[in-house]
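Next comes just one chain, in structure tokens: the form predicted alone.
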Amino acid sequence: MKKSILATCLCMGLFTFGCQSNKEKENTDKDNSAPIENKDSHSKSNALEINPQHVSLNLEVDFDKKQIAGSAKWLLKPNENTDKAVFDTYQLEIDSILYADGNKAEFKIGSHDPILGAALEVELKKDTEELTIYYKTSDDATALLWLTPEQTFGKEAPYLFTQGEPIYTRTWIPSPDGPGYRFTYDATIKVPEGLLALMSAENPQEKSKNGVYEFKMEQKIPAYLMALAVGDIAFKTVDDRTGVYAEPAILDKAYNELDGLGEMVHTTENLYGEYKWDRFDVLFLPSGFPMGGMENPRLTFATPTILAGDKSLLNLIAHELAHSWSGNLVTGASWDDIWLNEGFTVYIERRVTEAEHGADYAAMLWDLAEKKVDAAIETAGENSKDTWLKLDLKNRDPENAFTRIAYDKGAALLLLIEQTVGRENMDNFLVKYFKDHAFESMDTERFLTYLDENLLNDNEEWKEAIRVEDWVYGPAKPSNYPKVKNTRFEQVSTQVDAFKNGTSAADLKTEKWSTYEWLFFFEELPSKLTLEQMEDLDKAYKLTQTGNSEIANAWFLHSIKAEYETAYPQMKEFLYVTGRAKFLSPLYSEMIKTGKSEMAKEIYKIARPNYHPIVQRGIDGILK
């Protein structure tokens, strides 16, 4: 991908692959292996020896077989005396592998590991720099969710999307599948006529006549950021470098929610430097998408659950946009370093949110985040190493990295640094950090050295106030956990007290409450409300019928606890059409906890096909 829509070579927004400015080449020609010294424990590949440079995909998407088939041609720069190339795979069917001269290469597939999959070992000749792997995906391709027309908004065409993070790209592309291994790619993708294909690359904005699409990603990215979506998808422009993709049935709704997308990009640039990925488009997926969003470069995947109609949930888009700097531009070298992706991104998200909505609004998010950290520590155990920022996930599923520790404890450390050194110093440091390490990978130890040399080195008071190693290599919440004054929640607390003391719901002072004030209100209420209280709240605020997914989720949790059966039909519909794990796990868990296992299983039987395999595994475990 190219850097900026403002670059003259983009020719007024038209896709031009051949031109690249000197400044762009400075960012893309770096040695992508240089920052990485240690092998990724979640990759069986020998990427540090073969130095992958580029992959060319030529694939066909077959909805009838639920299979992707074709080839991946890898361009390598093997170290001297490297006699084999090893790629990560997971249940891929390898048909054959060819050298550049067309001769077949000898290969073998190692033993299957339930987490890591199997190593694909290919014999290298003396001067081998190109290997073309012909393969097919299997039914166990975790990255792929195949949806029937009935599971889409339009109800007329099937849909496919991928989810590569953390190590699922190996289920649809044989690759060095680790966050520290970066390369460029291009692709030719054939799909059924009438459908649009999109990737984390330069994208079309309308359907082709023959179902064949060409893609190019000119900047090096790790495998987990390779993404594909295929469906009845349309596009609407927001400005010269942003736009919205969605099924036609929800395109206008999506556009209306994101018509300020371009301004959000400008806001983030003003804080942390130039946006280097050319375009920032958002694709709203069908409801089976398991996450809030996925920061695929150039094309963020987003859940439709943020389409509340009032722009109240767009901090999620701010989060995915922030990844364009932290995570995509500078990437954690392994999943042990995930806080360098997610903690930085949450911090940037909060700063963008503050710039757009004010400090008092952002303060609510900081407050709620600390509660999530407390809950994560309680779950893991106060002395657990899983509450460190630097994780140790060797021989464990990297999915274990995705807790509020990496996100919110990581962000809190950056907030503490900001409060200690001053905002101007912090912003200057981050701008320099992203510039110095653009399109590189970063591990925790190198970052701490960089932090010391570029910000803290000459000020012992700052070092003592922050005590960074207590955060990175220490459990739970350090004693210097930062605080943010939150007056809006203080006002909500007075209304909670009033409701507890008998004030009717209709008489509470809730005018102009944001989503986050409502979430705090529900958190502060008694764990189990009476039916009379539930009816009073529902009558006053129509909570059972809310179109805000965050509020709906909080309300349905209270409904389960209180056995407020009036809300059950709407809750079931919510569970049938919502695939977001953040909402599903708490609701199913609460049904089991409160003796409603039969209801949970009945709902799940209908809803399960709409859930991503990642989510299915989680709910299967809850209901076992």
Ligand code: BES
Contents of the next structure:
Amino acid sequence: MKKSILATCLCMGLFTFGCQSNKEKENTDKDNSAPIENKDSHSKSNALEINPQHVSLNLEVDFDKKQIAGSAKWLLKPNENTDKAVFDTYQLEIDSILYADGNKAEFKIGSHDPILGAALEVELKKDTEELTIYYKTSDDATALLWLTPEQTFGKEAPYLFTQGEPIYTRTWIPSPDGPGYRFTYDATIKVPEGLLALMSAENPQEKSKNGVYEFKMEQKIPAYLMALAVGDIAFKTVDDRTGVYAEPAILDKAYNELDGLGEMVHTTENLYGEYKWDRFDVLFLPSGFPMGGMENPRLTFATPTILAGDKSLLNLIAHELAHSWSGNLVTGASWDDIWLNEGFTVYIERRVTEAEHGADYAAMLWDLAEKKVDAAIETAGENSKDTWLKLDLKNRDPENAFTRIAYDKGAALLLLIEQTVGRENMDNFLVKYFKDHAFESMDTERFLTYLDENLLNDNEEWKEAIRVEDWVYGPAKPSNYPKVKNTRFEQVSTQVDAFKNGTSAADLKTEKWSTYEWLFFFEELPSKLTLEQMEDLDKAYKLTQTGNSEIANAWFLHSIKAEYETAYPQMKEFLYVTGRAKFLSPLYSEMIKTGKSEMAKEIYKIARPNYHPIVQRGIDGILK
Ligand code: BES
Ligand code: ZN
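Rather than the form predicted alone that you just supplied, could I have the structure of the form predicted in complex with the named molecule?
Once more the chain from above appears, this time first in line as the rest of the complex follows.
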């Protein structure tokens, strides 16, 4: 649990309006806001009563203090008889709150919950439709990663980026922070001169002279999609509505990898209907970015670890782009419904990948994903409700929602529906779904009704073939889990056998292999190779030196198991600079499992400051 720098009010042991200072005081009272039907269990806000419409941010980014400070002006349309507005906050220091007429509003801050933070309750007058909250962030705000110049590619300027999903926006903006609550925003952001600021909004393409930037996002979005990045960033146009942002040191590399970005947007539009967000730009972050990608609207954030030089890892961009339909346009109403975002998105990602690279290529991805579902089920337990698509995360951290179940079991259900009703019916259904529910939230129950009414209708045969309830409210892999014919891995299996039987690495037939054949190859090899086998493979394919992060990751895992020390210097370098959680936990866990905890701790001591707080928490847990 993080120590709250925000002590809350202990004004006679009760929430007390008029308790101005929220510092160095404690309040143990419970949040007593009225229960609302269908309320998001991870938000304390009364958004359904105050109907937030818009927020205007006026913020200054201070790299010395590692703090964002300023104001958030909320426009609300409160229901009649609503006498308070409740916002989510997490360790925010609230200085004051003003009504439109400049008078101070009374407010109180509820007890701090280590997962959810604290409710900020503001008194509403009869006609209040505007509240301006003056506040500062704390120095360990989870959404914010402050990088020193050394942690960037350019090594000269500091860098800041935010990560809002699932519930971290409340650590830098007091907000109704639930995926079911949407609003528009605009922002004035002041940053040190010489740096560029970007948001999930209409963006500048070059630096301003004075470090002040204006943004607007005119489409309604939920709080988790608010995002900011500040750094020495430059831009390169791909086509009239797409482009790439990155530090100058990697801009050309990023551009070369993504020169087909405009095409990818067209391909996706052809499948699922018009792209609704005007521009689609991609920002490549420094290596400390903890995710692969994050679908911030208009500006996807991406890890530089997908810049393999051969476009082989661009399914990640297809994935984040797909969220422009599933997730950003139609949004899962709560974190329990996350499969409506991630499962749909993986399905669409596969369809885009298929359109670009062919069905045999996409089939490899389906195949690898099924293995991940198997592993997730094993971790959770076959009968665990965590293997249902509809989750129940009440009183739990919504980070728990993001497992391969939501992603790959979710996608597999859509594939099953496609295989059952035929591709044309499926595509028409999805186009209509995104159109009918654009800029709305959707929960699992309403989706199932919509599916029934708009696709399955009364077709009992289809319903029986799909048995959707078994997937959504049932554990593990239903018996009708769809199969995809995958021929390309058969050839890989043949080579694995040959290698096991003594064929030298250089004689294996690997010429046409993509990244995915290699990943399958590493999975199929015996889990512990001999040192001779490792040397043989390394000599033939220069695996220790590979610039492909996915292949490096798989190779380093084998290196740890085989104690192939030749690869250790490169592996350490990889762990020092890469902050991507997906790679880090398997590598550290493998070191622990194979009795190399000393080595793991030594590496982590150097690497830890480069990791995101969310990742640090995870690795701290592994190494404790
Ligand atoms: N929305 C997620 C990022 C995310 C995950 C945010 C978990 C908060 C918690 C994003 O769309 C995503 O799924 N990214 C994947 C890449 C993808 C190709 C599966 C990632 O970051 O690995
Ligand atoms: Zn996703």
